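We begin with a single chain expressed as structure tokens, specifically the form predicted on its own.
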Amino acid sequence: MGFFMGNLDTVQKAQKINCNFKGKDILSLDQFSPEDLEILFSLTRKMKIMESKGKTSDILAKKMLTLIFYEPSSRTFGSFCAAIKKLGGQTVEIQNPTQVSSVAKGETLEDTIRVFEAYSDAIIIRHPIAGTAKAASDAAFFIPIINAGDGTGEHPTQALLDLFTIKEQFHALKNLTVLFAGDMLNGRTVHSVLRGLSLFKGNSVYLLSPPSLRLTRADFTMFSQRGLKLIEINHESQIPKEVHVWYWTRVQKERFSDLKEYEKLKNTFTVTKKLLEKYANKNMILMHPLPRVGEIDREVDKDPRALYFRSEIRNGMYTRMALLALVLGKIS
């Protein structure tokens, strides 16, 4: 099944896809250009329409993809599995390999990757240590590696689905004002979405977090040099009224060595109906990569501006369907 990619000439389209997607590792938002995202999001929209009409596709027929998740996951693991199967592909699924695979016997990451690339057309990996996805890509000889989250590093496919969700709402990814709240230091999703926003002009970002969970100074400087206007704030009262996106995140318990410190910080900032009424405008959207652990009251779920259940999760499946089709070279 072929998908036409908008206004690109057929030959130019094929060249662009082959250059920036086909057979490529997906490790970081740094590897994408605005043009790449337009290609991806154009196909994502087509996947979404296809699903809404109940149509099927065999783009990944005869393709076998292995998911190796060293960290717990529900949405990322589940949506990748769904995306693959919706497109006619098959999966090898390994969760918690330290207990259920030869990793428990001492097998190295590199050897695990080389074993499973013998069975697979691509490997999707999640790991608690930043940089592991790159190490996996260095170990693989023949197939692409897709980063499904590497410690405090990045989570590129989550960022892609979030950027798609924002663009659906505002029809652009430039000249936006975005609020991030929660854990800026350890939030790999935050790190990836900021990279994505830095590709577009005129974006301002407010960062609301406890002082100990701010971006590193190196990251703050890097993102500022890329053109993002970053403003660190300490209290909800400093949230400007005309913000397009509230992007809330949890304080990540698994990144703390001192659980007393986690308990002290975990619900520093919480979205309530009262907070929305006081500081949010009627046209903004509220997003969260999930899981939430108390930082958004459940009563907020009914607010039409809250998109984390309403569209963000489904967009994850559509975006991953499009990305896998592009990486595995099945678009014509």
Given for the second form:
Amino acid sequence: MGFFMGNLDTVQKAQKINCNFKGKDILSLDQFSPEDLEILFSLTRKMKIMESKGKTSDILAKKMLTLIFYEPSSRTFGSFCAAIKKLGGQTVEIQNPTQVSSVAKGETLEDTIRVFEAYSDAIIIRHPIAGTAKAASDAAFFIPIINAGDGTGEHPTQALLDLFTIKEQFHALKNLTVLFAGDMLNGRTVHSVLRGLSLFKGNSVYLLSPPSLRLTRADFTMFSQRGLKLIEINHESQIPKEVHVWYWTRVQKERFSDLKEYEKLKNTFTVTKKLLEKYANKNMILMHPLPRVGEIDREVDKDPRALYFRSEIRNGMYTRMALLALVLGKIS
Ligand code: CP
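Switch from the form predicted on its own to the form predicted together with phosphoric acid mono(formamide)ester (CP) and print that structure.
Full assembly next; the chain just shown is listed first.
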């Protein structure tokens, strides 16, 4: 939220807010501490149990949330909508605003945010340009902004659900060895999960990508300075057996100006049954933020270690229920 001189109530309310969730924008994994994640994951577990028992909550009753998605989405849009409605809240849903809203007539992002904040208790925004969620937060006077993915920047709520899924499996987020494969340069989920892992001690990260899709050197240095042990590799044969998590990603077609280059790179690394047999241990987990477009063979889906359809997607809804309850609900 931006600072608004004209509304004393809002300023006073903001001053009273002292927890790291209530009333806060959710823009980056960098804003969280390990303790914050524990608060969130504890409530996520409660949401999961509540759902499994068929119970309901009205913690978001009378809350209206606007989802404004300038880029396509299945999981993030769908799970936020489901999370809001399961907690008794309501939604204004704007998909493809450049076609269906006054953005098509030239209305700026800032004005668009100010319009929808007049109707809403929070805005959830996805945008193709990194930094746009922060720009939306600067534009909003009164309400929290939630980043649902900003270009090649970050995808904090995806990282929260991924970290929850890893913790569910290994009961800790420290002393893990994690492999990221695919598009390190453009993959915003990778950028956010790495931030999350860097909060905990003893984590080692293997990064498997074509040379042109490595992390930027600035990001590589930044994550190393935060204490992550980063090892860049360029062939599957370099994946050590002890890796706990394989986090596979799609080469991000929409970030390429030259589609010929994308075609060259898109199938560089593919998970097959054979690859798992050769390089993965029996207790590891295979994750993918999805969508996949060929980089995990469908036959791998049956492997019990493949969690993307088993738990990762559903955990997205529970994590977002918990997050919204903390940001907007009566829980502090
Ligand atoms: N994981 C993810 O962000 O998926 P969507 O693009 O479908 O929301």
